[in-house]
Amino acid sequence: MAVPLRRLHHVSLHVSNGQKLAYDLVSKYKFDLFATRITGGSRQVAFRKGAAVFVVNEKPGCGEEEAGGLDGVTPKHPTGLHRANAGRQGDSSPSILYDVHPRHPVDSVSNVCFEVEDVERSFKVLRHLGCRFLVPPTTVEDKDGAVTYSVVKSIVGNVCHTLIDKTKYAGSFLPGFNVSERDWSSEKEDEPCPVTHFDHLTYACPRKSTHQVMQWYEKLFGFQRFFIESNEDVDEGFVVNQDGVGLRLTAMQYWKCSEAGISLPFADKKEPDCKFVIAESLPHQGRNQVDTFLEHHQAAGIQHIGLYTKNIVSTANSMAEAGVQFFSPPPAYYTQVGKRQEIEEAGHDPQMLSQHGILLDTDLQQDPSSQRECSENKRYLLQVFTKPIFAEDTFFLELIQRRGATGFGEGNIRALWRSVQVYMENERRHSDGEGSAKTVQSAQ
């Protein structure tokens, strides 16, 4: 029997320069720094925007010893407690809490943390199903109560999942972190940049691995297939095979599957929790961005995360003014037959969307009668990708706004992924050009 997940708690990034990423998340992507854990052996900083929480873990310095080998923590007995006091140099807690040091060669987004009802029970169930645990059930406590967590290795590259039980904790984040005094439960919405939660995560995986990944998540956590397109092939998934882009995309979701039910990001809202998408390249179609990710990341992993926003135009404009760059589709996208009319009928200005490369897709699965109604009743979504946020061409973010549409914009997918493809090709040509120039200089 699969372990029921309650909600996505946070996503962890492991980077070599935490200070730079912290600056970018705050100044460019408009996240708020709200919790820190600084010890002699680790630096963990949490950033929040609505229910979307990133925890940035700075990699240990060269030669720094990591207790517990691969695990990155000293394992505790399931019934044992240890107390974490953030910021105390003599702290006896592990070098990193709620995660492991992945020892990955490049910056990476490598942990997706879920809340569960009972960590020890989940540990027993998953271990019986053959899961590999990097951290056994471990309890951390402070003045606000106790949290129990464990870390399980996923089937995808360096990705692992922290399972966490917060039912006995009254604090605003996690024990061991120093949290700012701001009351996040009543935080006012950021009007210029209204990001509310994680919409989806996308894995870049090797060819012919999709079914294995899906089976793993279905068996262990009860994920179910989510069809990107109503008539997509059950075995083949949603195939993008044109304009030099050969991709297979398959989606999963967990929020409907748990017997215990899923806590939504906001109790008074109707947005579902996060979906997972698996992307793999098609054979014999030439090199594309999934291949680039696998090469630069040196393993399968999380390629991008979709941030849900209530106003994508305002959010993109706010981020762009702060220095965020976005992938842009071909200019003809906004002038092609039918697309301009589709954008205008949805109540948007094509020229305004084109400023930041925002794409719009009307939900074709809606009732035919609703298509004759006014623009306010049309179901559609808007999307745009940022350029990579690390030095390597690996991880990036997506902004997505849904107006009733539940999919991923099947009409947009080709244009979105093609815009990434063009960027990757240009970067590769630029890199090859620099290499040639250096060769000529050295020969002279």
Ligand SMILES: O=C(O)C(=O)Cc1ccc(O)cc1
Given for the second form:
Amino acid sequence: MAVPLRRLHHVSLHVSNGQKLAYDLVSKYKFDLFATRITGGSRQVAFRKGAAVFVVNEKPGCGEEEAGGLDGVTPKHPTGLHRANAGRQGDSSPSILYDVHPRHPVDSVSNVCFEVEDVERSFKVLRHLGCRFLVPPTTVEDKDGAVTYSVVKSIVGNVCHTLIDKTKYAGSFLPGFNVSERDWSSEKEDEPCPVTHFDHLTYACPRKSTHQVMQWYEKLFGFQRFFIESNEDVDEGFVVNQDGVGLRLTAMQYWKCSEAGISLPFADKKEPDCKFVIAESLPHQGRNQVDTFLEHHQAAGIQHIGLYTKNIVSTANSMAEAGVQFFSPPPAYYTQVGKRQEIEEAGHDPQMLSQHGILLDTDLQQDPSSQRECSENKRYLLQVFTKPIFAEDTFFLELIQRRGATGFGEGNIRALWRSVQVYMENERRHSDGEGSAKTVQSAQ
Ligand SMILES: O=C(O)C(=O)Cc1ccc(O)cc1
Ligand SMILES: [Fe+2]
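Can I have the other form now, the form predicted together with this ligand, not the form predicted on its own?
Up next: the whole complex, starting with the chain shown before.
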């Protein structure tokens, strides 16, 4: 039996320069810094935008090992599964909570933390199914109650999952963190960046690994296949093989309220949570974004995260004004007769979309269940992709606004790839000219 997931709680990043990323997340991507945990051994800082929460962990200095990251938890308690009060500041405080210090050589987004019903039980079930745990069930307390967590290695590269049970915790984030006083629940009406949650998370994986990854998530966490396109082949997935793009995409999702019928205080009906996309490259198609990621990241892993926004134009505008760089397709994209009409029929202005490289794809599938909200029965989605956010050409963010369309647009993927190629070509020319070894930097 799979372990049911309640919801995605946060995504954590491990970087060498936490201050730089904190600055970028707040000043450029408009996230709010809302919780910190700063000890002698580490800095953990949490940022939120709606329900999208990132925890940035600064990598400890050289020489510290993975086990050192758990200091005080596993080594001192090799058999005991509980360790109360670890969150209280003091000598016994572990250097990192709710995660491990990875030994990954480059900055990486490596932990997706899920809330589960029962961490002890999940641990037993998953261990029985062959999972490797980096942290056994561990309890952390503060004045607002207790949280139990455990960290399991996933089948994808350096990705881990923290499983967390917050049912006995009344605080607003996690024990051990100092949370700022502001009321984060209220949503501002005139919010220029209305990002509400993580829409999807995309893994870059080696060729032919998709089935194994899908099976792992199905068997262990009850994920279900989600067809990106109605005529998608079950085995082949959604294949984009045109214009020099050679990608195989397969998507899966889970439900916030599990099949087991658990009643949740925050979700009274079943609804899909964040989708997971597995991307692998097709052979003999030349370079592509997935291979670039695998090379620079030195492992399979989280290639990008789609942030759901209610207004992509305003979100992209305000992020761009603050210095975020987006990939833009060639200007001809917005003047092609078909695309221009498609954009206008969707009620958008091609000129506005072109300013920041926003792409639009219309979904022509017939699915009466989601046509209500769309004009003229057309479902579409708008996407825009940022340039990589770390020093290496690896992880990037995406903004996505959906109008009925639940999948991903093939046209958008091809347009994105063209933009990346133009960008890489310019970078190459630039670095050849300047004799610099630098690859991609999000600039400013
Ligand atoms: O379209 C999307 O948002 C996806 O997430 C699919 C995808 C996967 C990998 C790429 O390199 C580009 C696009
Ligand atoms: Fe995406």
